[in-house]
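Starting off, we have a lone chain in the form predicted on its own, written out as structure tokens.
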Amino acid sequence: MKLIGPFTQILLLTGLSLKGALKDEQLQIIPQGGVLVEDGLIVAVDDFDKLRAANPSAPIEEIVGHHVLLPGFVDCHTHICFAGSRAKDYALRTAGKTYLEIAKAGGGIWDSVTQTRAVDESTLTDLLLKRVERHLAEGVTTIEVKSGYGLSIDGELKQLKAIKAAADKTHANLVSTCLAAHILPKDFNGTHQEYLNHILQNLLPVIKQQRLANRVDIFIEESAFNTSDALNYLAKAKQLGFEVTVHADQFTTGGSEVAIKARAVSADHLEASTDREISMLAKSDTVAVTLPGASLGLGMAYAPARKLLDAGTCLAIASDWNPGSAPMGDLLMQAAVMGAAEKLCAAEVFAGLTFRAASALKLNDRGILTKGKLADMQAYPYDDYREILYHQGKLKPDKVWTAGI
């Protein structure tokens, strides 16, 4: 057991609802607080002097100077297992080409597939680890990582094995997701439906057997898969024992409705969602995951985060860090900038980056600072939590803990 502190402010993020709008006045803050940690879990969060008096034999990890403590961020949607660059795509986009035009011309996702296929598992693991460690240093303690740049049995297994290998070499918590249904591979001799059946029959059982992932994702869009094929695929993936999530409503609607019908844990993107989709999501248990990094990378509107919250959804914020549409990967900066544009208060942004994002991964053991939760935490060198978003991502944590270490 050890005592960590004192912190000028501890932002607990307890007592906040899982769904709907929040107010900063609801935030519970402990001034001059400390955290008692044992075996990776929080034992108590309280006044530092009170905890020290009650636990005189506990060693102290002293925090010098002003610091604000809050839970580690949960990035519930990334594509950071990849090789190569898509800088050419970005230059074409800023010159006026659309995402679909670039994809049809040989760029886009297939370009990343080609580059990722060309490297071995060890190289892919090393590339992934570098991104994971950067994310961790910036306060992201849990990171979802998708495959989807292999798009063959061997290629997808290579990515998922690289994610598993990286997870064993980092203090960050990695959650793997199979996104073999990213697009129809150009070298697959068959229809979209035949490819999805190929995944169901020849890939997902192997993933389940080797325990490489328990989540499956699909991209529903003009350039990827249609709604009827996706709904059938997700139903069969669930029958195999996988949790499911959906790339939904990025450029056109339809994906979020599939997510709700499939009882997916989350619908991610939602930039094209209208009032109809917002209402449906609010009435469902599907988490609405917004991806401001994609909006910044593609130069398009943000998902309607304010409307989603006001309607009563559980809204999470993730980075979508990927080589094409969201290459920046700075979760805090993206959340702060979208928060300003969509008029989200600090409580809503921090909830979307912590316990609400954890719910998109079905993880209820993190995201708030209270007894029994994982001691995944981050501290910022300031005396007021409002400074964190005010600096729009330029203020980074100078101390990060996973499981209290």
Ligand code: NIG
Second form
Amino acid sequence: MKLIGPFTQILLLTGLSLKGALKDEQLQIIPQGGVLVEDGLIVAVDDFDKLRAANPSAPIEEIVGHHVLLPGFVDCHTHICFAGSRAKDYALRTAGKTYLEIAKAGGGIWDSVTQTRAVDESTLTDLLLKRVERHLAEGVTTIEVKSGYGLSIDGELKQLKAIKAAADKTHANLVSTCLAAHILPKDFNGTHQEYLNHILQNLLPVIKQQRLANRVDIFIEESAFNTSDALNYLAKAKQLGFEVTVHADQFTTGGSEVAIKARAVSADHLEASTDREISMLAKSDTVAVTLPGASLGLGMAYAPARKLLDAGTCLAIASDWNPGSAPMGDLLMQAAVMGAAEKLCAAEVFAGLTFRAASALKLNDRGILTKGKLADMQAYPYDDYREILYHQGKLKPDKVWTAGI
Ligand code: NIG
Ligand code: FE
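Mind pulling up the form predicted in complex with this ligand next to the form predicted on its own we just looked at?
Below, the chain from earlier opens the complete complex, with every other chain and molecule after it.
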């Protein structure tokens, strides 16, 4: 048992609904608070002096100076298991070429596949770990990581094994997802449907058996997979025991409807979603994941986050950190900037970065600070939680805990 504190403010993020719009007045804040931790879990969050008096033998991890404590962030959508760079694509885009034009000309995702295939598993693990440690230092304590730059049985397995190896070497919690259905690989001799069947028959059972992932993702887009192939693929992946998630409505609509029909845990991107998709998502249990980093990286509009919340969706915010469309990877900065543009209040941004994002990963043991939850936390050197988004991502936590350490 250990008592951590005192914190000027503790933002609990308890008592907030899983879906729909929120108000900052609903935020529960404990002034001069402390957190009692045992075996990685929160035992109590309360007034610091009260906790100290009630637990006189608990050692104290003293926090000096003003600090705001909040739950660690959950980044529920990344592609940080890659090698190489796509700075060339970025330069072409800012010079006027579109993401899809670059992809058609041989750049894009396929370029990262080539660069990622060229390195061995341990090099890939090291590259991934560097990004994981940077994210962790910036308060992101749970990180989803997708494959999708292997696009062959061996290439995908290498990525998923690198994610597993990295998970054993970091304090951050990694959640892996198989994105073998990212695009049709150029060296596959067959149709999109044949490729998906090949993955279903020869890759997903191995992933299950080796416990390398329990989530499957697909990119539904003109340049990737169509809605009917995707629906069939997701249904079969579910039969094999996987949770499913979808890259949906990034440039054209169709993906979110598939996600809802397939009862996917989340539909991610949604930049192109119209009122029709927004109202379908609001009626479903599928989490709407916005990826402002991709909008910033591509110079495109944000997903309609305000409308999604007002319609009643569960809205999460993730980084999409990847070498192509979202190379920056600064989750807090992206969330703060989208929040300003889309008029999201602090409660909505922090919910989207914590317990709502955790629900997209089906993790209900984290994302709020209350008894029984994981002691994954971060402290910012200020006296008022509003400073965090006000600094638009430049203010970083100076202390991050995973499981209380
Ligand atoms: O989420 N949209 C598809 N996949 C990624 C981009 C991956 C890449 O460009 O390498 C995304 O934006
Ligand atoms: Fe993505």
